[in-house]
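Let's start with one chain on its own, the form predicted alone, as structure tokens.
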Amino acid sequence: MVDDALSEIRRIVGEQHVISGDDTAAHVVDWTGRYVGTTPAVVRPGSTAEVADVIRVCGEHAVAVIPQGGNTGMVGGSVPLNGEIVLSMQRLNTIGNVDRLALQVSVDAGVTIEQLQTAVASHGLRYGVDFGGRGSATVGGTIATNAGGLNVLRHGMTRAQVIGVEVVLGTGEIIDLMSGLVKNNTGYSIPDMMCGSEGTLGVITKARLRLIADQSFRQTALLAFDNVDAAVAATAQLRVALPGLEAAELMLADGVGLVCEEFELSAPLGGTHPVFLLVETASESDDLERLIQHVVELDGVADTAIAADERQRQLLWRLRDDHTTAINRVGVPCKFDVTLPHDQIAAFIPKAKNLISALAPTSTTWIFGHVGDGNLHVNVTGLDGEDVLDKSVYELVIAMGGSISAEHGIGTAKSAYLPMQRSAAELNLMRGLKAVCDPTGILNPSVIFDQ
């Protein structure tokens, strides 16, 4: 069946755009290196019409498909773990004209976040989503996973930026919702439904995105604390005092120390503090004095470093941005991307570390994250077996009122644990939507729902 399908697909997209063998290597392993699969072919359609035709053929031959953008996912949701065909969006990479009246832009799904940011910057505008993987993560992939990142505190998740989408359902039907109308209360919001669907309901081919003003003045500070409670409280104070606050990133001494060691950076603020908070505001004028004033008024700050120029700002941000790379140099980590209520963040960190240490004594736990929106990234290296931790960590998160997935999605990594958090009624509703949008079950069949 696969061979027959691929013969038809070659006629649709062209022989050169159906890749097989060793050339598929970059498409069958995820960014973390934890999830490795195989595929009979990587298909690279060049238009929405070609995507629709490929999906129709795969449906007729009962061949499963995994839509893939930049393949920067971390939960095994974008790689062919069960031999699926990979549907790569790489060739769908056009950025439309910026609509300055609506402050919107239409882009293809294969455009990277960095390409989008660069294109709109020349108009004095910005896209509200940003994160370390901007150079490879694509618009389609970030919508499918409802990506978060560094600026959720001020601008919201990807869902908040999506005005409309063009999507190919599992039936091969094309739904075009690219009009750009902000107010359009004509029934269910299909663009919202596609955000976070992880390629299980349809293949996103285009998106209409909200843009924001590019406020050129950025004020950045690194604050040191003696405990996490004080850092969380300070974040809440700054959110009220500074409307332009865009980022509040929590880091612990061990993670900062690792970054400094791996990249030969000087230890910040003497290197003696257990907790750090990196905060940044964006405004239309230089508001550094206001930031300094409010930092001085904070309770519990042990020391501060204020970036006086862009070079210093970049150095401060390296302490946070290079966490993931530094941890990966230690070893392939087991990742837990979780959200906690703000009043539980400080208590969760020692509980999680103690739990992990008890279950995996040879491991090391690294915790950092977007404290302003309650999102912590728990990375564990030195494990003998990865699944020894999953259930216990997720039980702890749920018991403390949190979510087992903050911004990475469910993928295959968390599908078995989703029923711990979502009710039977909720899961039945999700499965019902899946059945309508993808009646033959060919779109990312192993993702979200535990098989």
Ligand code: FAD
Second form
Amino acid sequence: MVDDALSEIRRIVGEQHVISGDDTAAHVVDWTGRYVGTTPAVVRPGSTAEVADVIRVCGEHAVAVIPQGGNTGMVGGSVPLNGEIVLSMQRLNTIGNVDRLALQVSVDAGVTIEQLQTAVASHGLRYGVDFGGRGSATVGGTIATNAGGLNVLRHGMTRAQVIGVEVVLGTGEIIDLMSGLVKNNTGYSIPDMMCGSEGTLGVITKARLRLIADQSFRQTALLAFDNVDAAVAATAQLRVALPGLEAAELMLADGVGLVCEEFELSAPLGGTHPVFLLVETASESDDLERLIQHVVELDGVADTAIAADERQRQLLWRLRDDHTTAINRVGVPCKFDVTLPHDQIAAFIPKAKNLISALAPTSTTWIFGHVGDGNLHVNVTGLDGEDVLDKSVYELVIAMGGSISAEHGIGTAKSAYLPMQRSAAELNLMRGLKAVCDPTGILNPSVIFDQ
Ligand code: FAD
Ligand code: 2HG
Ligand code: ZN
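Could you present the same protein in the form predicted together with flavin-adenine dinucleotide (FAD), rather than the form predicted alone shown above?
Following is the full complex, with the preceding chain placed first.
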């Protein structure tokens, strides 16, 4: 069955774009090293028409397919855990002309976030989603996961940037919604539906994206606090005082200490504070005085470092961006990406740490995240077994009014727990959509829905 499909696929994309054996290595292991699969082949189509033909052939032969962008996803959704074919989108990498009247751009799904940012920067423009995985994560993958990142509190998640998409459904039909019309209330919004669909409804081949002015003055400060409550309260004060606030990132002393140790950086602000908040504003003119004035007025700030130049800014950001890499060096982590209501963030942290150390006494818990939008990343290293924590941690999150996936999606990692969060009616609706878009069930069959 797979062999028959692959011989047809070789004719569609060309022999050299069907990879097998050892050459598939980078495509079968996820970024964290936690999810490892195998595949009969990695297929690299070069056009939307080729994607459509490949999907049609896979449907006819009942061969499951995993669309893959940069393979930076964190929930085991981008690798072939059940022997699926990998459909790599990396050859679809054209960036269209910037539409300077509409402030939009059309790009292929395999373009990385960094390539996109670089291409639009020369027009004084920027894309509103950014995060540490920018060098590899693709437009298609970030739409499929509805990625959030560092600037959600000002610009929203990926869904807020997507005006249109071109998508190949599981039937092989191509839907072209790339007109760029912002106002277009003509029935259900298919681009919205594709955001967060995690490759289960269709393969995104192109996107029409909103761009924003690249306000070139960035003011960045690291604030130290004695407790998380004070950092959460300060974030709210800054959101009101500084309309240009783009990022508010929470870090704790152990995580910052680990980053400094792993990357030989100096400990910030004397190295003795338990809680840090990294804040950044973007504006059209130098806003430093304003930032300093508001920081001075904040309650509970124990110490402050303000970046005086771009080099210092980059150093402050390394403390935050390098958390994920530093934790991976300790060991393969178990990751929880959760949102809490703002008034529960401070209480959640000790509760989660106590729960995890009671269930897994040999483990270490690292917590950091996008506190401006209530999103905490809980990473656990040194676990003895798989999945010993998941159900209990998710019960705690739900009991505190939160969500079990803030920005990374469900993937295969959380599919068993989705019914804890979504009602039977909601799940039926989602399954119904899946059945219409992908009637033969070939697109990411193990993702979102528990088998
Ligand atoms: P992949 O990992 O290849 O795929 C992810 C999912 O999307 C899979 O289910 C896959 O099947 C599907 N998919 C991929 N391409 C397509 C397509 N064209 N059509 C349909 N389905 C597709 N996420 C955040 O939200 N915020 C962060 O701050 C953040 N920081 C990160 C930092 C680092 C260092 C890393 C490694 C990751 C980070 N992420 C973050 C995770 C984030 O979810 C992914 O990086 C990104 O959204 C996935 O893009 P990708 O191209 O790598 O997709
Ligand atoms: C981040 O915010 C990413 O850096 C990754 O979403 C989070 O490593 C993680 O758990
Ligand atoms: Zn994140």
